[in-house]
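Below sits a lone chain in structure tokens, taken as the form predicted alone.
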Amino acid sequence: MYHLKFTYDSQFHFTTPIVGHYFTVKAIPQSTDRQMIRNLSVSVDDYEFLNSGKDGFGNLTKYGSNSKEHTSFGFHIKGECELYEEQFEAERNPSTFLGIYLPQTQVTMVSNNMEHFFKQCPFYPTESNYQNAFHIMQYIYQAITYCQNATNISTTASEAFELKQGVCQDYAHLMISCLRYFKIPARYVVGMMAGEGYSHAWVEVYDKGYWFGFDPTNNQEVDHQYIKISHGRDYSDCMVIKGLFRGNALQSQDIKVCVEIEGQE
């Protein structure tokens, strides 16, 4: 078992006061078959109403509002994580949920060029979903080059494929698109990885009752360096923060994510 400490701090700044601010924060890890979250602390700045819940995928959320004028907003999450040796999650309702992760979404839709590329993928019908996911991850890793600022949060898998550049979100979308092309259930994951920086994205693949994590950005299976936050069909289901407000303000955001591996038992 590995012991990790984590913090996730996000701060928004508005150039002029805003009002009527409604927000949803989805940056809160929870305990699963592969991780135990302890000493969790979640705080949100500048709100009048705040509540907790889960979305349709089972992800933890904080949602609230602030009708008063304000020029900043932030949330701060910290805690500890114990990662078990088993790096997978059981699917307890396959008949209900598997069908959600098979169809392509608007983000993962397969273009003609992508289909030609997928047909050359090392996919073997006699092998398990897990084995094929490993081959597909390696194939996707070679398809695009990691490049910040080449894409944005609205970039689709086909757009990133044509650019041959992207970040973790794009690698994950392209791998999910390929997996679903071969009728393998796959879901998008947001989480944190050991070190300092931002949140990270990877893929979970279903095989024989379990979900296994693969990180195409780093061409490796998900291990003790990863803390999961949320999952969904694509990025749009896992947005860490979303909301709306009234005002003519421009906004900027500061993010700092830190994960420290403290030891192993």
The other form holds:
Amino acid sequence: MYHLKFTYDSQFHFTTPIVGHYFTVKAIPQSTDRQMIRNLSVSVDDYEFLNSGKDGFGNLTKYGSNSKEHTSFGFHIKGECELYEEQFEAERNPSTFLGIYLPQTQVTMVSNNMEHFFKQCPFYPTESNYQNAFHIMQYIYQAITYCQNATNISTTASEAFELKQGVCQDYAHLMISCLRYFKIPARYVVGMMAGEGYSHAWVEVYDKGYWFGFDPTNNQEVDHQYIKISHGRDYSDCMVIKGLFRGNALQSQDIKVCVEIEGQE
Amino acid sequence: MNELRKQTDVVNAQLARYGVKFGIYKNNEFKEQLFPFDPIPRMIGKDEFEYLNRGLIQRVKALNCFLKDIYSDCAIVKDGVVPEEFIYASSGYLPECKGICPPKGIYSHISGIDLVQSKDKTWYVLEDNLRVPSGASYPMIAREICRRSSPRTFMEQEIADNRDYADLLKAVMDYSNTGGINVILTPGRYNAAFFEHSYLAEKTNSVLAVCNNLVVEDDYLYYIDYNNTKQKVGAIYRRISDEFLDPMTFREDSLIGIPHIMEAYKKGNVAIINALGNGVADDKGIYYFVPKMIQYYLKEEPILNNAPTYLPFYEKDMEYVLEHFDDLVLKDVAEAGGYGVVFGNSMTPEEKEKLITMLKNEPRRFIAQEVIDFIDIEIQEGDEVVPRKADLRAFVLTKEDTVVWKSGLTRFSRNPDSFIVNSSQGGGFKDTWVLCQ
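Any chance you could show the form predicted in complex with the partner chain after that form predicted alone?
Let us now look at the entire complex, which starts with that chain.
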């Protein structure tokens, strides 16, 4: 078992005061089969109303609003995480919730060029989804190059595929697209990875009652360096922060994510 | 009756005066049209209505069971009655609604079931509308005006009074209400059915609101009036579609929704009428399975018929569809309002070939139906009476029990060669009389 410590801080600045601000934060990890979250603390700055909830996928949310004038907003999440040796998550309702991870979404839609590319992917119908996911991950890993500024948050799998460049979100979308092309249920995951920087995104693949994590950006299976936050059909179900406000303001955002591995038992 | 016919212009002028209009967006332009009223009522006999009544109640009960099941256990999928592709690939299915139980467990409070009658007098259900079916206000106000302009007609005929719709609707809102006022949410003046929203609000004694009047605070929905006084909302009859209702959950570019209303709804603090996610049950593909739902949930045989329907998704049906292409009508399950409907025999060979390719590539996207030869009903055109095709939208309301409104919206096609009666395609409407004997 591994012990990790994490902090997730995000701060927004608005150049002029804004009003009518609504927000939903989806950056709160929860205990699952593979991780145990302890001493969790979630705080939000500059709110008028604040509540907790869950979305349709079971992800935890903190949401609220502020109708008064303000120029900043932030949230801070910290806690400890214990990661077990077994790195998979059981699906308790395979027949009721699996089907939504099979159809492509707007973002993962397969273009003609992608289809041509997927057709040459090493896929073996006799092997398990888990084994095939390895082949697919390697295949996707080689298809694009990691590049910070080539894509943005709304880039689709097919756009990233044409650019042959992208970040973790693009790798994950492409891999999901390919898995679903081969009728393997796959979901998008947002989480944190050991080290410091931003949040990370990867993929979970369903096989015989369990979800297995694959990180196509790093071409490796998800292990003790990964803390999961949320999952959904694609990035739009897992947006860490969503907000609406009124005001003629420009906004800037600072994100600081830090995960330290404290030790192993 | 002849007297009523003489009053056509008077009635239409009154309807225009009350603003009984229907807005259409075409090429990005908003055009408002009067909804032409025809004075010759459609009459449904007592026994015939009794039959429809039983069939409609049964159908809506099963559809409500289906929605409850789909957003909880999905037993109907587990038991192999409905293939999962038809649920999850449907744009009406909202995973955001998984696990939410709406107040009193009702999903479709107001259901608009579209029926047609064939030449052999058999009734067929053409479509279920479980999201925000519109149209009840038109026969309501038309009846009101007809009674005034031709009182004798109504003294001489034994007709079920349809002016109770507002009471039924109010009872539906009150039953699901979680404590607070009833509100009707309209997108605003430029919505196609704005007349209806304002009319129903007035008649049900509800507050007509636009999104700016409503706010969510601490998981409760409030109405803020002109005085800045806040009142808790217990039931909201929203006349906007799911994807625009909450910009924090669905389309973030929606300017007509209420941020975080989903959260208040999830916590059971407000009833949303109709519930969210109902689109999965009135999908044209799911339509095929409604008779099976009735057998599955109610253990009864369906009383009302579906139009004979084929799902190219099943190989056997695909073969049939390709073989009998010219005799069938094909419908794109993603389209509504009379769009995406084509008759096999009216296509050019190129169009046909194109559609068959699409059909083979995406079999789930289409259904095919036998063309039903609708009965003609009489409409007045100038001084003449001419036969035209018409359908009937029955309104079925669910509170503790399920009831059918003793009237309905009869829409007809003004074009003698057309089967498409949708108001968005320029059709007119008539009153529907349910006779007492």
